[in-house]
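Form predicted alone, single chain, as structure tokens, below.
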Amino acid sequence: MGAGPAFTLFISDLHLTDARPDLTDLLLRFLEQSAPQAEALYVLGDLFEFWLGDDTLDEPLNASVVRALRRLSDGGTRLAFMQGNRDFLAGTGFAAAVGATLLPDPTLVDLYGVPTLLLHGDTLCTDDVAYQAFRRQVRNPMVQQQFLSLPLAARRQQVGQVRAQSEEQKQVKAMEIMDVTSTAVDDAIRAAGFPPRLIHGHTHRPARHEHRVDGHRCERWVLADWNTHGEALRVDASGIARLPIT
């Protein structure tokens, strides 16, 4: 870590895939140059476009990312990982390989004296009823066990079919449906005991929002996706700033 004030970094929604080697290269530079200066790095889901199971750790893309994350955690930067809607099968095997703590969704942490609620963000999009039903299905441990028992080629084929269907559905869904709902945000804040800060990704709509719930104020920070450029959220004792990744 650097000699300056302690800070923590947050990223999400990189959607790493063999089709975008530029994004993988961007992440690797970030993990080598910027992230080691932080005392902690939180990855709040969708690091990968898809994750077929922890038995794919040795695949070239996965292995390169795992090695870089492991170097970071071995170097003294605490690493925490929360599953997203694309890589929810990245489990204990992945976490152990990279030296990360696997976080439940949601998780409440203390960041320099500020209670902060962390989520991937998809649970807040409750207007998308079809997606929430799909999420409940694929998060069922029995469904996951059945999927992971399939040969890798069969898993890859199923994921490809699901992704194609998802892209088709996005074309006919109103954009508002795929964003968070105010009632879901309020409920999450209330359930967590009214933390003054919330950080999540998923929606690909980076912004800062203010909420008032039952007389309590909460700022909600939405992480950026990495489709066009990289970005991390930098949090320290003085506040929050967006950090471009180049």
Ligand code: LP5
The other form holds:
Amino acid sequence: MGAGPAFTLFISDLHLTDARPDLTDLLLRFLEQSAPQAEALYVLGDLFEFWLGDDTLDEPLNASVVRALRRLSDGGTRLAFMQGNRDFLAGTGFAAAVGATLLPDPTLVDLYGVPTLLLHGDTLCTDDVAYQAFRRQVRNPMVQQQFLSLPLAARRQQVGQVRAQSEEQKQVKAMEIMDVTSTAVDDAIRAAGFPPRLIHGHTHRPARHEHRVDGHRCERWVLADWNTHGEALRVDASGIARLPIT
Ligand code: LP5
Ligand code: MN
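Now show me the form predicted in complex with the named molecule, since the one above was the form predicted alone.
Every component of the complex follows; first up is the chain already shown.
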């Protein structure tokens, strides 16, 4: 940690894959140069394009990311990881390897005195009925156990099929269906006891929204995905800023 006021960083939706070595490089630079100044780094899901299981920690891309995250947490920056809809199979093995706390979705944290609700964001997209049905299926521990017992090649092939179906269905889904619903946001805020702040990713629609629920104000920050460049949210006692990562 460096001098100056304490701050916390949030990232999500990097979708790291062998096909985009530039994004992995960007993350590795960020983890080496900027992140060590933070007291904590929260990764709110979809760090990876997909995660086939914690027995893949040694694959080259995974190993390089794990090594860099481990170096960060060993250096004293607290690391927290929440699973996304792409990497929900990154579990206790992954968390232990990088030195992170595995956060349930949603999680309520206190950030410099501001109760802040953290989510990946997919659970808020309740109009996407087909996705929510798919989600229930693949979050079933028995389904996961069965998938994880397959050889890697078979897992890879299944994920290829699911990805193809997902992309096909996304083509015909209206854009609004793939965004959060205000009902789901309101419910999440209510269930968490009306925190004044909510942070999530998933939709790739970075913005700051204001909600009023039962007379309580809540600002909702949507994280950006990483594509032409990266982005983090930087939170300190005086507020939130978007930090471009280039
Ligand atoms: O990810 P993104 O943003 O492109 O789209 C999501 C929703 N899609 C998904 C699917 C993921 O992309 C693929 C997940 C890979 C996980 C790796 C581990 C797999 C383990 C499986 C077993 C435990 O999340 C998309 C949303 C979109 O966000 C916006 O919110 O719309 O949802 C879909 O498109 C889902 C479809 O509507 C339904 C998909 C049906 C798939 C049927 C599976 C058939 C199985 C065949 C294989 C044997
Ligand atoms: Mn997502």
